[in-house]
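Only one chain is given next, in structure tokens, and it is the form predicted on its own.
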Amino acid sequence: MTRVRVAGGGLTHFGVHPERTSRALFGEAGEAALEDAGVDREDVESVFFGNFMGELAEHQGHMGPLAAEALGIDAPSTRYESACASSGVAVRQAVQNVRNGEADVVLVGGAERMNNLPTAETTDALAIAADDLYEVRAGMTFPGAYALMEDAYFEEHGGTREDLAHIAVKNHQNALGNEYAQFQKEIDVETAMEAPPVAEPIHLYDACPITDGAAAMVLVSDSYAEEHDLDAPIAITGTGQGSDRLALQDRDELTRTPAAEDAGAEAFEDAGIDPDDVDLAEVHDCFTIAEALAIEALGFFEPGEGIAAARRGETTATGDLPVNLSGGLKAKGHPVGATGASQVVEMAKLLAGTHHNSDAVADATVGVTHNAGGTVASTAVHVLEVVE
């Protein structure tokens, strides 16, 4: 089985771009990825594209062909939808496509346009990732859902809003200098604590922003990289995917995310590593409590210990396991259909030494990305390694 190498990656600025369509955003990210890879578009054999809310935000379905058209690529192209994990799942399918020998070169990524709608309509659009019958019709939104999970965590394990404020402060700090980040703004714990509530106990700085943006990368087989003398020292060596019941009410507990546990275990086994081998991680911090749940689900911390990891300095840039050196969803932004792919692009750059925060992990060789959909009913996890 061939290794799958990241030949190149591209991102748009993550932010407020309501005048730009998702196809235009993806075209920019894809062109950057092709240029970074040094790969001819004629060599691309398949396009894998993640998008969640195109029908609602742009009245546009069937977006796979549009993604290929935006890049002038004449190859089979498929859209993947798995809520906020859409492009994480697309990356997994692309990796498997190269591994099983169907292609030597693929382009994978995602795009989302969200700010062309009023905030209330965007919130409604995002809510379709929840159970319409039992959650949405009862008035639940995702801030409300994660507030329930946060309350349950506090009750079972303890922890405080101030612990979570340290996660927000850390991720804002990490985004400083990231030219693609929506927020390059330093905050302190006091600012996070005094921010207005969104859905108690979640306050403004606990939540990620509404974001427009796109991400793309070119993946190639070992043989293609060697034949074309590509400088592609980072490989995706592990992939995993998990699912859970969609509605919170149907789950055994709200303080664990089994979909992430399963996806992480599968990805680690696939790569032949253990959580202790991981040097850094990019995880799905749509809300600060989500980062705590993610690093526990991946086995980096015991249940109940993840919430204060940032406060203890263990997940900061100088800690033993830096988490979200890109700024995470919290500060880099969260264009939902592009987020999973963007995590892999950022991780590849961190490991290759070409990221603005690479100096913080100069000796790192193993990174993990964790991309979740809804209240973690869907998760895709990938392991990236320096293979030279």
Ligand SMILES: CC(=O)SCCNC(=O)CCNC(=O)[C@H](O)C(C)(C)COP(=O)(O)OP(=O)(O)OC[C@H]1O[C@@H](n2cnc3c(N)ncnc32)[C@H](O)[C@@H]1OP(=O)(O)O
Second form
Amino acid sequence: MTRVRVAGGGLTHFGVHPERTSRALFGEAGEAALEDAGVDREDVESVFFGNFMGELAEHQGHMGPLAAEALGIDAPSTRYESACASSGVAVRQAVQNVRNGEADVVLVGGAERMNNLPTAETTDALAIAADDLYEVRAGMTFPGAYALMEDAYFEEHGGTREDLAHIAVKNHQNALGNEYAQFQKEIDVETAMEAPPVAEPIHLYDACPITDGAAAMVLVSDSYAEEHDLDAPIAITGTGQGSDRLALQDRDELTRTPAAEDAGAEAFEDAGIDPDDVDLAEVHDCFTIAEALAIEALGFFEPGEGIAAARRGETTATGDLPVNLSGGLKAKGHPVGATGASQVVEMAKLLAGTHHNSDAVADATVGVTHNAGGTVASTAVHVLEVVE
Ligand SMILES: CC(=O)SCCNC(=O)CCNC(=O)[C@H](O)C(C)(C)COP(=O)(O)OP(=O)(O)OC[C@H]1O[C@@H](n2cnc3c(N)ncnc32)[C@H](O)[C@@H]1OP(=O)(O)O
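Structure of the form predicted together with this ligand (previous: the form predicted on its own):
First the chain shown before, then all remaining chains and molecules of the complex.
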């Protein structure tokens, strides 16, 4: 099987850019990725584009071909939609395309424009990633759904809002110096605790913001990298995907995320590693409780220990397992369709030593990304390794 390397990656600034279309955002990220990779756009054989709420947030038209058009690429171009995991799933499809020998060079990424609508309309648009028929119509929003999961976690395992505030503080700290991050401001536990409520027990600093942005990367086969003498020391060695029941009411328990457990197990087996081999992770912290659930689902911590790990500082930049050194969705921002791809771009840079936080993980060789859709109804997990 062909090994897949990350030849280069590009990001736009994640933030409030309502005047920019998804097409323009993806064009910028894609150009940056091509330049970083040193790959000719004529060599790109397929484009994989993640986007969630395009039709609801803007009138751009058929987003699949538009992604390639934005970059002047003359190749098949497809949009992938899996809610907040859209570009994580697109990365998986792109990896498989190269592994199967169907292409030597692909461009994959995603974009989302969210701030051109008022927050209430964006909240409604996001909610279609949940069970629109039975739960959203009864008033459930995403902050509301994760609030239910947080309540269930506290009831089953104990823990407090203050424990989770450590995750927000850590991720804001990690984003300091990340020029692409929406928030580059330090906060303390007290600030997080005193912030206004969004959906109890979730308060402002437990939530990711609403973000416009794009991410892209060029993936190449081992043989293409060798023939073109590319400097591409990072490979995607494992990929996994899982799904769960959409409605919270149909799940056996709200304190576990089986889609992420399945995706993680598949990706680890694919890469031939164990959770113990992982040096750092970028996980889907759309709400602080989601980070705790993610690091448990991936097998880094026992059920009920994710929140304690944050309190004990085990997931900080200097901890045993640094999590979300980019700033995570919490501070870097969450342009839904771009998030999964952005995690892979950030992870490749962290491992290659070209990220602002690379020094914190100078000896790291194995990183994992975890991108969740909806209330973790879908998840894509990737393993990245330094292969030289
Ligand atoms: C699987 C999944 O990924 S599900 C997740 C999908 N995404 C979401 O659900 C988005 C969740 N976030 C939100 O809905 C919104 O950001 C909210 C409700 C938390 C806040 O929205 P609003 O109340 O409209 O905030 P608004 O945009 O007016 O900003 C007010 C202030 O708070 C700040 N702010 C907004 N959101 C956040 C945040 N999440 N964290 C920290 N600060 C924030 C703004 O920068 C602004 O600061 P300023 O006054 O200094 O300029």
